[in-house]
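Take a look at this single chain in structure tokens; it is the form predicted on its own.
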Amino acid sequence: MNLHDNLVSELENIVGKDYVLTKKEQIEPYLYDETFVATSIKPSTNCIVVKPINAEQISKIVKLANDSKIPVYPRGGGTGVVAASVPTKDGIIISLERMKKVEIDKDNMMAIVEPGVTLEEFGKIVTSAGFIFPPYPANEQASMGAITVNNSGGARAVKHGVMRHHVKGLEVVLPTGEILNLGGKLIKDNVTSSLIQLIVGTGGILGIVTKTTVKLLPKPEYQLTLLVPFNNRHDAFSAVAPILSSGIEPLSLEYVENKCMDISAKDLGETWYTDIPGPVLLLIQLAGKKDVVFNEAEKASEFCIEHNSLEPRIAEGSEENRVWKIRKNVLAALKPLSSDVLDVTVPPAQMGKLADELDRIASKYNTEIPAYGHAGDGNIHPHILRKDLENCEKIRNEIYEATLSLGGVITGEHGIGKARVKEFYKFVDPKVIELISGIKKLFDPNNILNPNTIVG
């Protein structure tokens, strides 16, 4: 496709000139995501940026665009390990980084955020206010619409559940222009609610979303992080159902490895403890009331002792921020030595077979498949090492397997994307394929928005 210069001119007009990207030089940060080697995609380089500022320029935007059946791909923080926001055709890439707006209702617990605003940016925003954003992916640098069509969770999930658990409310610009407003700050709303759960989750095949309503919690008053070192991964994973079950409600309940942990410290320049025995660990975060915590802090440490656990430890104050500093910094620490990351989720207390079948795996090809991730909701990301480029779609198939043979999924949070598309029409239903099909062709008749992304 030519992209001509009447386009670039139109395209002004709606936004104004210094926010229309042209040279290739401008372009070239907006065409990659942090996608792995063995899953990335060659980008079209005939692209034309513009930054608009609301949802009136991207309405017109888009219009122009679908009138033309020109594509186009809306952009946050670039921060996707799917290639989701990568474009592979000539078209237009939407760069939603100057909406920044942000309005607290504290009387109401919400808050409406614009799509380029960071999570880093809104967490202080929210702190600052007394409350906390329960949902708090990883990657500080994700944009809250990538947060919200990504349905985005991270490791407080097992507590406050995913981002669909706290939208109340949208304003979406379709693939055909109209801008839809849906929800609001409402408890119950059962008018809209199944179009705002269809357009979260979705990875923005439907729509540009331009404003989020979310629901916010006070800050708890205390917390702590139990830090349980374990033999192996079998037994580490043992320890969480009974957890679970005993009424215990951690703020986060995630497994990580001592080593990844130790090169994530050393990519921060940190230092990981070199005290701490085993292994992989537990991470036990709990909040509330401080004897609550106490309390809950005791029973979490009998019931991993009684799951041959070695000693607990605590982590209070700057040094549990430093923990999950380290912790939030491994996927990242550990891109230079991987082909690839997954994102399998398995029912929780299937998590130790799931190990089991890491370890056969790995013993298979003679490699190593470190791994991390979401322990309390069953979500794990196993890292296929770069030295395992040669084997690594073999090595991913087989982890998939694994994962649907015991009532798992291939991604339960990073998406499908444009990177796992092969893999979606591999392992998931066909007629779920045909529906999803279905959908995006109702709400895009044209396929201009994102084409390529999930179902193609």
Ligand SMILES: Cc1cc2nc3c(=O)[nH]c(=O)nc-3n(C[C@H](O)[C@H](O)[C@H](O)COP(=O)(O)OP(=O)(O)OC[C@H]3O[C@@H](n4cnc5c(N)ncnc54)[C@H](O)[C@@H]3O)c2cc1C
Given for the second form:
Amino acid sequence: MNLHDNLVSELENIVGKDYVLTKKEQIEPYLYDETFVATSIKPSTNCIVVKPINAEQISKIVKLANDSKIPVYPRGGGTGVVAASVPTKDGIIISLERMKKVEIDKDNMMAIVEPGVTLEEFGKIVTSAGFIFPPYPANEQASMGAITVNNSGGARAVKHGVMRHHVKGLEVVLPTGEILNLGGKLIKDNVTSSLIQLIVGTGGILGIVTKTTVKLLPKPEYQLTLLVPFNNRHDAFSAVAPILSSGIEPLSLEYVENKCMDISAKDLGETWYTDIPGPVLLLIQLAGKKDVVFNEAEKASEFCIEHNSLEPRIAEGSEENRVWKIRKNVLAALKPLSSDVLDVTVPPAQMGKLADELDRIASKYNTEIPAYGHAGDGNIHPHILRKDLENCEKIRNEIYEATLSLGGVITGEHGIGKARVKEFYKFVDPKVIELISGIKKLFDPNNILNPNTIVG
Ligand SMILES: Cc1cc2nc3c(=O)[nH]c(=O)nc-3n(C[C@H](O)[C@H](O)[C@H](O)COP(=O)(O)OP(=O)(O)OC[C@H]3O[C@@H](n4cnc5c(N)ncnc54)[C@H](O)[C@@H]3O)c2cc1C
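Following the display of the form predicted on its own, present the structure of the form predicted together with the ligand.
Following is the full complex, with the preceding chain placed first.
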């Protein structure tokens, strides 16, 4: 397909000459995301990048593309790990990077945020207004538009849920170019089945999000993190469900391994503790009124010791921030050592069994499977090492099979994108796939929006 006949000038008419990129070196940074080596996908390089400023411009671009059946690829921060934003056909990459407006409504405790705002930028604005925005994927360069359509999660999902629990309204450009407004600053909306909930979590194949209305929460008075060491994975994972059913409500409940934290700390030029008396840890973050937080910390410490933990310690203030900075960097720090990162989720009470399965599979392939993640919601990220690239598919499939046998699913937050389509077809009920494909056709009859992603 020759994309350049007339198309460039038509796009320039819509967004302005400065916001259409056609040169190879300009386009290159928009062709890849953070997908690991085992599942990386070769992009089509015959693409044009456009940078619209509002929904009206996007609508015109999409109408133009739909009329000529040209694929369009929305792009946020490019931090996805399942090649979702990678263009696999000649087409138009719509970069949302210029759409940066944020409106905070303090009275309704809501924000309306445009898709190009990064999580880091949004976090700063929300915090300075006295609120928190709980969804917290570990990459702060992720964009709010992508966090919306990917239903991103992160460490705080154990207490506050994932993105879909916070989205109250959407402005979306459909693949046919119409602009759709859904919901608003509403706590209740029972008019019909929720199209918001359909669009959130379908990975950007049904529409391009141009505004998201999200619920905010008041900033807690105080917070701290307990570092709770254990002698092995099984004990740490097995303590999760009892902690949660004890009445303690952590803001985050993460599982980490000292080795991974050490690699991550070194990657940042920091140091990880050398005196932690066990190879693995739970990080239990507590937030709320100061006296309540300290009471809960005491209760949680005693409770963990009853469940085979070693002596916990507390990180507060800047030390707590340092611990979380190191935790958030683990995926990136392990990437050069890894073939793939998985994102499996099981019911929290099955975590101990999942730990045993990871150990069994690692020993079968005479290797290690480092893991970390959101233990409180049963969502763990096992890494398949770079040295196991040849066996990567077998190891991955065995982990997926073990996960499904424990009542789990193959992804809790990273999604299917383009990198996990084969596994989507292998591990998901064909009827579900048929229904999702039908919904995709209804929204996008010409399959122009992000083709080869999930279905289509
Ligand atoms: C170090 C690291 C840590 C991570 N930690 C987490 C974590 O804790 N939790 C988690 O959930 N994820 C995590 N991720 C994955 C990633 O950050 C999320 O999937 C995030 O939502 C991607 O945002 P992005 O802006 O980079 O999206 P991109 O990679 O640019 O795009 C992702 C998908 O969204 C689509 N898209 C982008 N913007 C729009 C829009 N406005 N409308 C419609 N579709 C759109 C794209 O077409 C693509 O399909 C992590 C990734 C890394 C590299």
